[in-house]
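Here you get one chain, nothing else, as structure tokens; it is the form predicted alone.
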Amino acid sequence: MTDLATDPDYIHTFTPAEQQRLIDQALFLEPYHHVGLDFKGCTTVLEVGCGVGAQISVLLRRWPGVKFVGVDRSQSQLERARQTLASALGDHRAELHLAAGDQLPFGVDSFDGACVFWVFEHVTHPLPILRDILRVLKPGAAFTATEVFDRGLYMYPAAPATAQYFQAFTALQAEFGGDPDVGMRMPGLLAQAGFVDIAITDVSPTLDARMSAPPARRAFLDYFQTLLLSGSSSLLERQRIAPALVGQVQQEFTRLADDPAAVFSYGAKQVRGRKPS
């Protein structure tokens, strides 16, 4: 199993920064993707992808009656994690194994639920992934995945230095084996896997002109351009786009942030089904 830290084929860093900004992240999009979660009647729930425990911390304060167990392929990540979790680890609130996710270290039926953050858009082969996770749950266990779909991505007044950064950012993504648009893909998939009751909605964090406060609009825009720009290193080291490109996405989300009457929205779905009974 390689660790993902020595993978070149990944377009985040796993620099110190790119970790908090992990954590600064599911902080941010609670209120976009922890609203649909139900793990009411759980004792023990699995995330497959924990990375450096973000997801994890946020799903310990919404639901405090229930242990969570993360699942990660990163040495480097699980020891931020650790950091991160530190408290829950020493309550047993929270465990952390390192484990890719297609070779899940438990048995048949051992959680009563299941839930992915951002990974799928990072795998090549997904299936083997969601059978293993299909295999662990308990008869009748929900479990939702939470993705992107990037050709979703729109931006009002147009935005043309954003939008050919972001062609390149999904066009390296995709060569690295990754896809931009698995929240699309993502029902489909779950009944490939054999999990049942599958339904799909859209969760996409959208700025308009309902968002009037300068401060979250900047929150909110700043959350986004960091996002994109979190992958600026490994398309310039591979000559992907003009070092000048940066600064004019920057200046362009500096317009859209000034502008009442502009529009962000970034594409992302919510997939739940279930385990069979």
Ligand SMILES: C[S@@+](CC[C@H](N)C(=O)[O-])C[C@H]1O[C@@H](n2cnc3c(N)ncnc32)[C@H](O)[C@@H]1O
Contents of the next structure:
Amino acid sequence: MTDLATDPDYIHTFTPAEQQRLIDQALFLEPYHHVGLDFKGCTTVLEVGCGVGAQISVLLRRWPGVKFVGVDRSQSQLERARQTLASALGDHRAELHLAAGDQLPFGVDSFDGACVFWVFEHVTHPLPILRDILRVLKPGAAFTATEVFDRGLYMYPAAPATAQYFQAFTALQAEFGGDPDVGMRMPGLLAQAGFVDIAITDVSPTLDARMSAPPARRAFLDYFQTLLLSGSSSLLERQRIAPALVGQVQQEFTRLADDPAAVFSYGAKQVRGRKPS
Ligand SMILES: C[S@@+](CC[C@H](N)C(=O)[O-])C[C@H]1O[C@@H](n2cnc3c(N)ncnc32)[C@H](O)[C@@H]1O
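Let's compare: the form predicted alone is above, so bring in the form predicted in complex with the ligand.
Following is the full complex, with the preceding chain placed first.
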């Protein structure tokens, strides 16, 4: 089993600060990525690659009648998840398992629904995972994956340092065996795995002049600056960026916050499919 604390090929790193970032991220992105999820009528729902339990804690609040079962291949992430979800684990509203996504420790037709957030971007072979999710879903049950489409990053006015930084970030992620544009490939992958009724929605968080309140603009841009810079130690260690680039990225984010005409859109796709009935 891979322990992320010692996995050198994970761009975000596995420090406690990074684990806290996942919790902040799930809350910040909840309005963009949880509104499209539908677990009505479900009793037990699986999350593959549950990390530190950040999404499950949001899901437990939004779906009071549902039990959520999280699986992750990293012991250190699950240890943190046990803290995040302590009360739900005690109440048997949540369960956590150490396992790889393509070796789920459950029988066929076990779950009423399943979801994944931000996992396939880090995975070299997504199909075995999707096929195992299909296996453990009940006939007719729905699956939703929320994944990045990094090529969809749009900034106006142009932010050349951030564009250069992001190019290095996505190149390193691809070198690690991931696919920073996997969101766009997900519908086809679901079809190859055997899912039906597949649909894709653009769920790219976007800042433009409609977001006029300065605190909201600052919070939005702070979140994405932190997300991007979560890869900076990996990039600096491997000398993929010059140290000065980090400061230039920070300056460009400040300019975007101050410019009422600025646009910042971060590519994300939500893909749904069902197991055939
Ligand atoms: C970016 S984190 C996302 C965690 C969580 N879904 C969230 O949104 O907060 C990716 C997680 O996927 C897990 N992961 C990556 N590949 C996996 C695999 N093949 N099987 C199980 N977990 C995997 C990692 O251990 C990590 O915890």
